[in-house]
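Let's start with one chain on its own, the form predicted on its own, as structure tokens.
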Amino acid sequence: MQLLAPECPRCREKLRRNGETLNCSGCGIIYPLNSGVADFLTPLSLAQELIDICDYFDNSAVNYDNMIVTMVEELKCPWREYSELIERVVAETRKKLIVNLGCGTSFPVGSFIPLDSHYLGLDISSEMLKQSCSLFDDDSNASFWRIDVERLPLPDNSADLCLAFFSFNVFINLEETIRQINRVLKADGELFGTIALTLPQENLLKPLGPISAQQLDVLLRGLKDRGSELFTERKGNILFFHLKPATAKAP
């Protein structure tokens, strides 16, 4: 399947391909691709707070998969059970635009996507992506982009699947976040992660914040305006969360 085309995430406009760079026609702007990330974060101005989550995660990479296995077994769920509960859901979705909000080295969600589906891996760390590269060949149908989550690059209703992995437990603006998991989810879209529920004793990730089951609830609220269903499973202090149309079954 083809990958629908970027927008600018500043204006909106369709972005046409130049060499190694993707230009708007709207606002000027030219977005760089390098070795194979489309980088939609150098040209725009960041926040202090976000330059510094993306320092952190450029400086985890390397030790990323192992920090997280660490984090999920802390919080008391096994391994096994996580990645699991994962491969569930990921490895049915077929023929689907699936969208890894946060991806980091898209460990272990890379191994269960389907060769029939297109995964999109946007992460704000240009390192944690190059991670991420190195697990897909370079003939798989997998597309990697650095961006700000709040402004998504993304078409409306063109995403089939969104995944969230601890990306909630990070993202800064919340409510921004989920505005825009709304615009670009299909209207039989649906949206896959987990929140920590509680920090581990060895908090690895430093930007890492809890969340609650309530905090989530509100926060999806939206979400379930459009006709779709909250199905929760707690392991340990983790919550699997799975927002899909209302006449789903639950998994």
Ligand SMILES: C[S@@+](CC[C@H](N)C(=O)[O-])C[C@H]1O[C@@H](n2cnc3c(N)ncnc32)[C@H](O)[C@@H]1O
The other form holds:
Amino acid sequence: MQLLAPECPRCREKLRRNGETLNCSGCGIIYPLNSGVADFLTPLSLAQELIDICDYFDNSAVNYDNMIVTMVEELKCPWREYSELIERVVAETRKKLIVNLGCGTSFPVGSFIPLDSHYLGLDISSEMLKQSCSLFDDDSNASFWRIDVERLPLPDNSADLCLAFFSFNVFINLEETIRQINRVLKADGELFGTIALTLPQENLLKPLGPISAQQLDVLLRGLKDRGSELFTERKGNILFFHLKPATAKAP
Ligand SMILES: C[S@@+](CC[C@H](N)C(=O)[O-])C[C@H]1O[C@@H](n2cnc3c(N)ncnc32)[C@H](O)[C@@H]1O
Ligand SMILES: [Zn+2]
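Since the one above is the form predicted on its own, can you give the form predicted together with this ligand too?
First the chain shown before, then all remaining chains and molecules of the complex.
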């Protein structure tokens, strides 16, 4: 499957590959490719709040998989059930562009991506992206971009499935994030993810804040207006959400 050319996150002009860089003919910015990861952030300025989040996840990347398993279990959702639910949706997404927003280490979702789909892992933390890359072979059906979710370098109507596992618990501006998802999702595209409704008392993942089902419902209203329907399933204190075209069958 051919991956779409990225757009400049600053001026939205199409980018052209030139050796180890992606060049914008609109505003002249040059984005580096570092060990296969396209870096859309280093040439742009980042707010201090985002730098702090990025540093936190850079420093947690090596231990992150253990931390997330612990958190899921402490939220009273057995890890096996958690990963099986993710596998059920992702593994049936065939010949599609799957975009993971705040992909982190891509664990466990990376192992469920069908070979005939393309996986695009997006994250602000280069260390988390490094862990993600290590899950896939060099010639695999996956790409990784270092981005800020509020400035997605993707064309309109390009993604078939957007994923967001616990990312909404961290993203600073959820309204803008939803606007971006609305923009990049195809008309029949889907959004699937999880939120933590509460957090464990001894929360290891400091930047996370809880989100209620009502907050999520309000947030996703703009997306539902495009004729989609929201399905949710609660496992312990984790809410799975799946927004899909209204005609699709319930899970
Ligand atoms: C709680 S982790 C979730 C990681 C992964 N989705 C999972 O299932 O474990 C949140 C991720 O969002 C990333 N992140 C935070 N703010 C971001 C932003 N503004 N743009 C892109 N990624 C961001 C963090 O670096 C981190 O990897
Ligand atoms: Zn540009």
